[in-house]
Amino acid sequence: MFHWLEKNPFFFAVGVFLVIAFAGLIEILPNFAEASRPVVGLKPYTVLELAGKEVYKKDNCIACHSQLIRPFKSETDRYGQYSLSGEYAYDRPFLWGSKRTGPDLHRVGNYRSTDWHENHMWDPKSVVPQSIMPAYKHMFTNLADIDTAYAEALTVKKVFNTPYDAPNGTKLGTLDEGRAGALEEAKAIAADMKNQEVKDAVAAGKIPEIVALIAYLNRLK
């Protein structure tokens, strides 16, 4: 048989290709499957973080900011460790982006604080004088849609088996429990903010969009 293959270059080439392709699949697929699993310690988004993610999408932050650090020294020096596929296990949809008018935000939670985000969203030039980003003052009065965020969390729990309510994981519970959890998380964020109207709103049981957005940005580490 092998003598026959040696005398037929076309079939020999096909055979070599098939062997190499099969070996490649055996080598690549298990590693790909492993890399796509959630990284150790990764938890599903909280209801408040999901509400903030919706604000991020609604106000089109993805048009100017990516969330994907490539394994190049120039990027890791500026933004931190390059992104791993397992870090996006609970992202639906992914917000990788393709344009960087502003910096990449995938590790922004490691080097920016709640106070910084508050000042930046109110008046970008107050913290980055050369910034061309517009102010987002409407986020300080618009209220986050907590019920829709809860519905999203419940959907991915049922459809994609996202491990909400797992031991030592992100708690979801009932709608009322989801609202209560979001409010408690919002209170912790508002405590680090200066805007009194935001503080008063959270104290009254309301959650402005800026609080939800900061919860989401603080999550990005």
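Positions refer to the first chain, counted from 1. The term rigid core refers to the maximal set of C-alpha atoms that superpose within 1.5 Å between the two forms. Everything quoted here is computed from the prediction, not taken from an experiment. First, how it differs from the form predicted in complex with its partner chain.
Once the rigid core is used as the reference frame, the Cα position of residue 203 differs between the two forms by less than 2 Å.
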Given for the second form:
Amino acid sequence: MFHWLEKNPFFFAVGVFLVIAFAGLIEILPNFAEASRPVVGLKPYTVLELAGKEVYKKDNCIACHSQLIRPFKSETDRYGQYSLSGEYAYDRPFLWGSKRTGPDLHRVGNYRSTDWHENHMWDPKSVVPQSIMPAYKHMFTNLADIDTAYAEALTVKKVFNTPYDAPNGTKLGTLDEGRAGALEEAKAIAADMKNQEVKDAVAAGKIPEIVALIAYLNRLK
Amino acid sequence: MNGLMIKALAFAAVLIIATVAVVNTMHIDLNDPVNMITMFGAVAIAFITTGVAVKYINQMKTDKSTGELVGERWDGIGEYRNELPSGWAFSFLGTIVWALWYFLAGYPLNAYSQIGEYNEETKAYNTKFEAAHANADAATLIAMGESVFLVQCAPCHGETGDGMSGKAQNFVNRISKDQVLAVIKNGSNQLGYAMGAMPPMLAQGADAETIATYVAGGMQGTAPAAFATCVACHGADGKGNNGTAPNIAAYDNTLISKVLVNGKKGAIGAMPSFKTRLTPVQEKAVAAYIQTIKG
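I've shown you the form predicted on its own. Could you give me the structure of the form predicted in complex with its partner chain?
Below: every chain and molecule of the assembly, starting with the one above.
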């Protein structure tokens, strides 16, 4: 039967492709399916956290900070439990980064608090004297883009079936509900902050970038 | 014995002589069994190589091609429909058996795991650490506590433990007046002491002020009358009745360990729990170090 294949190079090539593709499929697909499955208890990002993630991307935090703790004792001592692939299931895109000029941030929410972030983003040297990180004072006045964050959440809900509005999950709702939810979350964070302008802005229904960013950083656990 | 055999034996002899010459020039000790076995191996390879070569060269000289040709010819080269040589067939079957073993047992049972290596490394280190510091003396604990403090605590409490101008608890003093007032006003139930929750508003107005001034001042002199409210739980000396309530007079091991485990949210801000981030020995070390911080 194989003499027939030898005489027909096109079908021979198809056969070779099928054999190799089969090996590839059984190697790649199971890992792919496992990696894209969220870890138990993982919830999608809230609108405010997504807005904070946008700030993180916009101000290029990824250039100096990674979000990937490798399974080495030296790393887990400093940053906590090593990262699992399922923890990034709702990250679109994930922000692993590959540069650690500053520390890893994948579990920064476990060991830093709202007030620390506030001090640190205003003036990093005030809390870490040796820090070479620049200050990000503009985040205290620029407003976070809540509507875009809502659009992003709604897109992943519709396109990728990200489980928003699931029981005990993250609530998304309509645009107005999304805005209201973000503001409510922002108020809880502003209550722990000291900067009066930020507090006033949130009380007036505006959400500065710093509030969204802190919501995002506190979520990283 | 034909000419080919003589040439082959001569070639084998050359190979063996070359091997012996190398062994001599490198001063290899043939009394070592491993070297001896290797030497025998080299000699055997020389004979087998020449033997196999002679067999096939003779075959090429004398054999006639027989069998049925397949239909197609590639640039004039034909192909016989011969059986697969039995050696190939058995090797092929052998690889199938090996593949089944590797797929079902070989890989799953012997695969390298990065997490496995991490777990082993961590376990070995922790055992060593616990053994080395099970009965650490005070000086060791304080030194260890300082290094832990600089990594884990200093980002918020400052490298000297002064709380960096009110950004976090100042370890130079036990407690500030504002903090006492905030706890009296809001109550507290965060640290898991046996005494349980402290209800809000146990003292009010001027009484609260007097208590706060007294406690923040380091509990010097005679206790004001209002302090009687606090004595029931915190003790007349403020030391918390041997760990049933928080010590408000000074830092002690129980207090620091409870804050590290439970975290805390107070008048200044929130402190996260360090439950999984520090080992029991490190907790003790941090407690020992914090008690050495003085203004």
